[in-house]
Structures are given as structure tokens and as C-alpha cells.
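Presented as C-alpha cells, the chain that follows is alone, the form predicted alone.
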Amino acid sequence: MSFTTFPLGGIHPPERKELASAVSIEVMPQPQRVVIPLSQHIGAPCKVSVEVGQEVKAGEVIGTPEGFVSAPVHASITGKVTAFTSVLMPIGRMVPAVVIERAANHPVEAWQPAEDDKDYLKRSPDELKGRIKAAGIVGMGGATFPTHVKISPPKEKPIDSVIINGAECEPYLTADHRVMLEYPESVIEGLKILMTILGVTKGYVGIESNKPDAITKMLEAAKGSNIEVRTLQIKYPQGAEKMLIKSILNREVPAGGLPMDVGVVVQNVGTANAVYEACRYGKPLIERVVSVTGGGIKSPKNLKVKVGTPVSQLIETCGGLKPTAGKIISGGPMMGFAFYDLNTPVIKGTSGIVVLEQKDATGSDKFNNCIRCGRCVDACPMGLMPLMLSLFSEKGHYADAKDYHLFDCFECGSCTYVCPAKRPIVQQIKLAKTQVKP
């Protein structure tokens, strides 16, 4: 096996994966009250389909989509629906939500498959499509772009090559790297739906050395199929889109352009494992698998959880915090956000909870001048100057910031981190694009 990466920038900080990688998945027990965004994807959020009083049942659809980029949203378990609210979501987005619970004497109801449909590879693309659009799948490595949208490319632009990301290259995190461990078939067989949705006869799987029991695994699932399991160089950004198919294809997704526009889609693991489920049970989004970790919890787990969980259980199931915790992350620590309250749900795209220690969370809100050391350009995967971007942004002028690229930028962090001014460079590019148009 080759190693194989992208060619430019990237950074090495610590992985910590040691905290959790080996904690195998535990199903975490059924909440009492969930509270379920309507808005967990990219796109037109879902239009409520369910009434305070009405009973539910685990798996039933409470919000419609209300656009072609949209994903319908279901119960997570059964109960009845008390309340609509808003939830404040760690991006700093007010979002509408639908309150159920559970009555205190009412039976844990899990979800059951209606059937088993063990020819599912040989249903029609379109079929395969539906049920995915059906189930409410979207991207859960964090970007929450619903799956049927991304595996419906323009005629014009036809798909060669599907590549599952299991690489995971953020620090902590390690729910795909125990859910390629424990599911390695389903993410295999996951993959061969996309493939047949696309008409594409090769498949690819890209993990980090750094997980070589996973590609173990990966390898004796992916045995006499067309699918290629490619280990990659230990590298952030590695897990992102444009850096994975330049390391796996060597194709170089165009400025503005999308995978799509080399005939590239690319998919997580956890949203193939997902795509499985789906299509042979007919099993909806409404539980994924999340990395509790950090050095500021007491006991890092991967739990499996039911969307709408407040993210204060699923720290209270794995003891709890340390004296020492000083931040909470949604994500990882390089492009996650800080939470502001524990109550904030569990969405079909929440990969992980860092919990940080003070000493590795402390922060100033002064940062120093740039001094023009170039350690940025060196670091970005994009070929980008992230010193410019961050200088136009600065003082106003984001449209200078645009002439250099603004939007290539994917926010991933490497700029920030070996600044050694400081600088915020990340959070004034988040700037700049709210002030120009792409």
C-alpha cells in the first residue's frame, strides 16, 4: 500500500486520537425528551408536518422539505409532541425545533424495519435515489449536504469515481474510524449503492495510516469488488474534499468548482454506512454515532445517539467533565464551534465533543501584527495567501480579499494555527465572505 497526499501545505498538530480510538461504540440509552431542529443540512430548512399533542412514532417524518436542497427530518423516538421552540445551534443560528418526549411510564419504542430488501444493489438508481431522500441523509462529516442532491449531477458533468472519506483527519475525533471498525461491510455496501445510483464502477476508500486496524478491516470488506482502499500520508487537511481526490486521483477540483466538475463525488463514512440502512431497512437519519472526547472529560467514548439528545447527556454519560475543562467544541478543534449551551441538541451532523482542557482552550482577544513570515502560505492546502485575505479583511476591504480568492478558502484552519502573531485569520475570512458575494 502507498501513502499518497496532497501536495501542498498542511500541518501536523497533535492528534490525540488515543483518547477514544480503541472505546468501542455504545449505544447510548433512549432520552426522555428530544429536541429536533428542523434545519440539520445545508439548504430550505423543513416545513413542520406534526402538531403539539400528536403522538409519534420513532422513524416518522415531523418535518417536510420545502426545496429541492432539503432533507426531511423524523422523530428520533416515540412519544408525543409538547412543544415547538428554537434552538440557538453552535454556527450562532436560531433555528426551529420540534419538543417530544417520552411519557415516564411508555415503554422504550426503538425503531423496527418494516422489511428486509436484501436486493437492494439490484433496484433501480432512481429507486435507491428516493430512499435516500426518503431517509433525510445528509453529509454527517459536518457539511450536512443532503446526499440525494450530491449524487444527482448535471448530465453535463458524469461521475468516473466515488471516494468514501474515512480519513478523519481532525484531531480527537474518532467516530468513523470506530464506525469502519464495527460496520466495515455496510460502509463497503454503502458505497456500492452510491456507485450504482452513479453508473461508476470504481470506488475508493481513503483512511490515514494512523488507523491501520481500520484499513485492515476496510480491506477484507472491500475483497473482490471493484473498490480501492487507499491509505493516506498523515497530513491535515487530508479529509477534505479537494485535498482527498487530489491525493487519491490526482485530479485538482477548478477555483470555484465543486468534485463534481472532475467527475468526483465524495462521501463520508458515516453517510455511506447510513445509505446502507436505508436503502436495504428503510431505516431513517435519526441516530448517529459521536466522539465524546478531550482531555477535559472523564471518560472519552463513542456513543451512538438519537438526534435531539442534549449535548449535557451525552456528557453525563461519560462522567461527566474535569475540574479542568475549559472548552466545549461541536466538531473537532481545528473547524468546529464552541457551545454556548449544553442543551444544544445532538444534528445528523454532529461527528464529535471535544472537551477541551483550560490550558489547552486558553485564548487572548489581542493578537500582534502581521509580521509577514509566510508560515501561513506555507501551511494552506490551497496555494492561497491567507496573510492577505486576513489584512483586506482587517481594514475593510473584503472586495480586495475577493481578488485574492476569498471563497477557495474551506476555513480549515491550518493558516490560524501556526500564526505566530496570533492573527485570527480564520475568523476574518468568515468575515470578509459575509460582506461580498461569491
Given for the second form:
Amino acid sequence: MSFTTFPLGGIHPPERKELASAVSIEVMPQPQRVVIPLSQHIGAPCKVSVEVGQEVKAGEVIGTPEGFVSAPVHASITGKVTAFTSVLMPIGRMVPAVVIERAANHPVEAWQPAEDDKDYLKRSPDELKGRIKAAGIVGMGGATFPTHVKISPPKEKPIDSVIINGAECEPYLTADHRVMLEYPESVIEGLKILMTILGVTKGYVGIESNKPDAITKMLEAAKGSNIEVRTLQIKYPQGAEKMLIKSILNREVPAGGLPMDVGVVVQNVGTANAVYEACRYGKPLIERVVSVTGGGIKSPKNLKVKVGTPVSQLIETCGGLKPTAGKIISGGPMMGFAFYDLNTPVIKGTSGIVVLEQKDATGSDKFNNCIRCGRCVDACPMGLMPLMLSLFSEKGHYADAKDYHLFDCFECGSCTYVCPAKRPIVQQIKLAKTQVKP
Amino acid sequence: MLRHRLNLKDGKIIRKIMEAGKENKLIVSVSPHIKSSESVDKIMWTVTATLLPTFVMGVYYFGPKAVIVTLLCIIGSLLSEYFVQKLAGKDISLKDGSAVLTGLLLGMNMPSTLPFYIPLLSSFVAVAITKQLFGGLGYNIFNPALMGRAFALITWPRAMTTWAEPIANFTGMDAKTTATPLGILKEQGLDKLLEVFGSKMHLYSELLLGHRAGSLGETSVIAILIGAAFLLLRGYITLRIPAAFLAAVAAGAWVFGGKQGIFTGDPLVHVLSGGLMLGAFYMATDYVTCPTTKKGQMLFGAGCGLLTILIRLKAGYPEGVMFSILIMNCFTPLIDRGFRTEVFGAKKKA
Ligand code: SF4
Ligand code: SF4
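Got the form predicted alone; could you also share the form predicted together with its partner chain?
First the chain shown before, then all remaining chains and molecules of the complex.
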């Protein structure tokens, strides 16, 4: 059977999902100490709203948003604020952070719901939006765009469909897969809430065909609703918003445009789950499911982790690193960020920690001249000519790169994956983007 | 190990980790973090290997001389590559296989009856001048092997058009010389060609099997197709260029190739003869010198085909594959510029 997919380009890297896809979500014990960055989203960073020495409860706001495109940050454990610091995030930015510590003799206190609003679907869109905003929910697939902003499109952009992105097309990652398997109702209810807020009647869940068990679960959970669960062909980057919308609705987001330009809002599986928990129980986004996987991890797992937990503890919970470990990535191996400091905390957008073995990981090796083989052109889902972008960037002709649609590239990495000359095309593209104005 | 890493906090950590020996090395680089196993070396050596059936057929029909000519071309290519790179102070890239491939392709484009200096000098033109002087692999405008051959054809026109008769000849004795099927077609017409080969069916089957005079690699169509099929299956080449090339030749031959007016030509003779198969599957598909977009490649193939048939029917040479590809090579940058890909979400013309 052939499943729907997007027309241009795409690649088939080894999936390596088997490492962790069968491992149930395990709740990681609360850490003693968390470091919570005040900027875990795209947009303005938060202003700290606690003081050093202050006792905070799990779920309490510690950072308040500054500006519309921003989301509050909450304490993920109960304890005392011991310091303000700054941490280097994998994306390569230093951000201010709040350190919270639980005294050794202090019992572990988990977050408790204050309410259980069973009639959440009857609330007004504004009320629901308010709860989502208060919960500090951001896109949990890695983009970390504040969700309440994404579901507040301007009037002239009517929305008619909401899509939940369950493609999880990045190799290795299995967190969304497990969430769909273990909390299918929450995801579907989250989608219903989003549909209510946006006033649309049609919802979709897109899942790649390599997750048949998740598809079955989601179909069951969606029974009797206006939600269609769509099986998608396995092809990277199926989970990119534009590709997903093309695959499911056959609509093409205009170059330089947003999903709302074609009447669609896309949200990630984890985000839908968080939306549900926020709207029903008032739960802030203080924990998330993270896949800790890869050939360099002793026993790959899917962990439910408090935001702010250092990566080193996740790795320890998974049995530690193998001696062959060569690269640690926040996110998937195609678009994630390599980092070296294992004190790096988990944030709202951390979908996975992938540890590659040295033999599988690419470094900044020497690269060759482009042999013009055209593989990158055939692989690009955006219909670009990556070889030209690469060449222009290498030569410093950034304006020419722009002429070749530099800014339509979303850095999916397909071109670089297939390039036999091992050219660092994405790196060159990123550089060019900093050198010219869109 | 873990503890050790946790203690390294300062900005020099990458270097420290790098220096901490293999065991503790954590690589930090820009995404993507995995890459396919495809490499330039692998591609070049694979293409070289797929030419083996063709080479074997050449040796079968033309004997040890075929081996010598081919080896001279390969050695000449390797030496040229080595010396130019040495002189220019560049890394020596002999093991990437591209010089060997160029040499082999050049050999496949030569008759077996050459004095030793022609293969050597031609491979110098191919590798040193056409490729390295233009900036090395990836920057050359013209197909190196074909430039080498064009140089030889213009410099030694007689030697390059003296063809040995293909008789499974393993003695190395001088065979009788003869004309190529396309030569006969050009000079004396299709009727004469049929007379030489007996019947049309026999002509086709001899062309398929390779029992004909010509360059070493112009013998067996079947041998070339075996190699090409492998490349197609592996995705190393696509049908865009070869199909357009062959279709254009066939169409041109059918429409303009007949004596009794238009639409009376025999497309099959033209498609199976000369260097067309080798040219369409191995020369025109050379990555460096052909366009990179789908549309561009089809246009390029069709252009090669039309020029080929134009030369075969109307120009002084019996064969036009080489010149047509070289001419189209000139247009590659233009085609690439003019026939760009269609960007996802670009405004569709109403
Ligand atoms: S990284 Fe950019 S240029 Fe490369 S395939 Fe993806 S969208 Fe195309
Ligand atoms: S895949 Fe690499 S070598 Fe091939 S055309 Fe693209 S950049 Fe050049």
C-alpha cells in the first residue's frame, strides 16, 4: 500500500528507531538540583520573578514573559532558589538560568493538580488560550515557538484545519511514538482543544507508517470524532510543517509563508499532550518525554524528565555512555545540535538526546570539490539547488546565494546527507544566512 | 569517564576533549550528524568497475592491443594527475579513482591500432589540461576523456580512424583494417551496409554483440547496457540524459535519415552504431559536465542527440557523439542557470 507523501526530494536515512521504540516511558526520579533556563522558546526571554533564597513549589512561575512572543517558565521541582547563573544551550547561546535545589533531607514533592475541569471543551477559546499561555507551552518538537501565539492567527488568515505532527521522521527519536502509544487519549483531547480554540471542524494526525501500533491506538482514540488519522510514507523530512501539510492536505505553503497562509495550524504530539494537561488540570509545562537513545548509550530509554535536569543524569539513568560514544546531540541527528557539556539542562524543546558512536558520527572532516552529481538537487524537499548555495557561500557570494532562494532552505540536512563530496552544505547555508538580509 | 567530562567546563573544552584521546572524544559540528556512505571515491571506482564488461568485449575482439592502449591511457592519466597536482602543490588525489576512470573512458574511445604516444599524449590533454588546469575535479567544463579524444582525432586524423577488423584475435598480429558501420553508412549508404552484414537482422545482432569495427568501447551494446543497468539500479545515473539522447537520435534518424524522403530512416541502425551507447550512458552523464536539474538534464540529452544526428547525416564526420557532447558541455552552465528547479511553494504561473 502506498501512503501519502510530499512530492519533491526527501531521503531515507537508516531509522534506528528499534533501539528505543519498544521501551515504555519511564518516569525519571526527581533530580536534586535543576537549572532552568529563562529562555526556552523562540522570542523574548523571560524576566526572573524569584529571588535567591526563595522557596518555590513545583509549578510556580519563576520567569514571566516579556512581550507577546514569549512564554512563562515554571519551577519544575519544589525547593529553594540557590543561584542565578547562565548556561550554554546546544544551539550555542548563553542564556540566563535559575538554579533550584531540594535540601537533602527534604521529601520529594511532586506537582499536584489544583483542579480537574472535566468540561474543558466547553470553555471559551480565550479561556483555553489563557490556560495554554499560563502553562508556558511551546512547540515541543524542537522549534519551541510559543503555542498560544501559534493558535492566535490574525483575522485575515482563517484556519480550517489543525494537524498533529506524529511523523517523527528524525532517525532514532521515539518520544512522540511512545506518547502516542501510551497517552493516545490525551493527544486526541489536546487536538480537540486546539480545534475548539481555532473554531475548526477538521483535525488530522499524521503518522509515518513505521509506527503501526501508534496508528492503531490513535485511530481508536479518535473514533467518533472529526479527527482523521493519516498514515504517511516513511521519508525524511515528512515531519517538517510544510511537507506535512503537503502530504496530508495537498496544500503548498507559499515560499516564505507560514502554515496559516493555507489555513493550517500544526502542533507536535507532545505539545498536544501538554495542551490537554494544561487545559484540564492547569498543569504547567515542567516535564516532558525525552528519548535517550543511540548506539553510544548503554540502554536506550524514553524518560519523563523534569525541565532543568542535567543531561548527565539522563545518561546515567540509561546506564551511561559506551566507550565508543563519539557525539552527543540534542534533538535528532538530522537537525539537532551537537554539544559537549553534559551539564546542559533538558528544556521544553528537548525531544531527544542521541548519542552516536564515533563510527556513525560525522565531524568537520575535510570536504571535496562539488562534483555536480545533482544528488542534493534531487534530495531537497524545497526544490532548491543546494550545490549552488554551497558554492556561493564558500566563495563569499552571499547575494547570489539569496538569488538561489537561500531563505527558503529550512536546514533539513537532506542535501548534506546525500552529498558524496561530504560538503558541509547546511553549515555553509547557515553562514550565508547570517551574511545577507532576507 | 563521565566524571572527567563534567569537570571540563571552560571554552577550550572542545580542544581538550579532542586531545583527551580517542576514548573521550566528543565531536561537535553542525547538523546533520549522519551522512550517507556514498563518496566520490566509491562512485568513481564503481563506474570504473561497471565498464569491465565493455572492456572485456573490446579485448575479445581486438586482442592484446586493446589492453595496451587502455593501459597507456590509464597510466597517462595517472601520471598527468600526479604531476600537475604535485606542481600546483595540491593534495594528490589518485586514489579517488577519477583519473583511472578518465583514462579508461579515453581508452574505450580509441581504436586498437595506435602507436604508444597517442594514448599517452591524449590522456595528458584529458587530465592535465581539460581537468586540472580548469581547477580539478568538479571545475572542468568539458568532459576530459572526450577532449582527449578530440585532440587525438584532430592531431592524428588517420591513425584515429584506422580500425582493425574485429576478429577474436589473441595473437597480437596485425589484423586487416576496415571501416566502421557508420563509416560505410556515410560513404556508401545503408544498402552497402546491409550487403556487408548480409541482412538487417544480422546487422542488428552484430551491433548488439559487438562484432564490428570501431573504438574499443564501441563494440558490444549489450556489454555497455549491463554496466549501465547496474549504474541505474544503484542510482548513480538516471535515465534523464541517456533516454533523451537516444530518443533524439532515433527520432532524427527516422525523420531525416532515409533516402526516400522524410520518415523513412532506420532509427535502430543509428541507435546501435558508433559510440552512441557509450556516449549516452557514460560520457554525457558525466556529473561534472552535465546540468544538475531534471529539466536541464533532459534538455542536455536531447541537445546531444540532435547534434549527433545532425553531424552523422550532414557533416563531414561519420560519427558525431563526441562533438555533440562537447558542444553541449559548453551550454551546461547556461542550462543550469536557465532551467533552475521549481521552488516549493513558489507562485505558480496562472
Ligand atoms: S538543508 Fe536546505 S537546501 Fe538542503 S535539502 Fe534541506 S531545505 Fe534543501
Ligand atoms: S550532492 Fe554534493 S557533490 Fe553532488 S552536486 Fe550536491 S554539493 Fe555537489
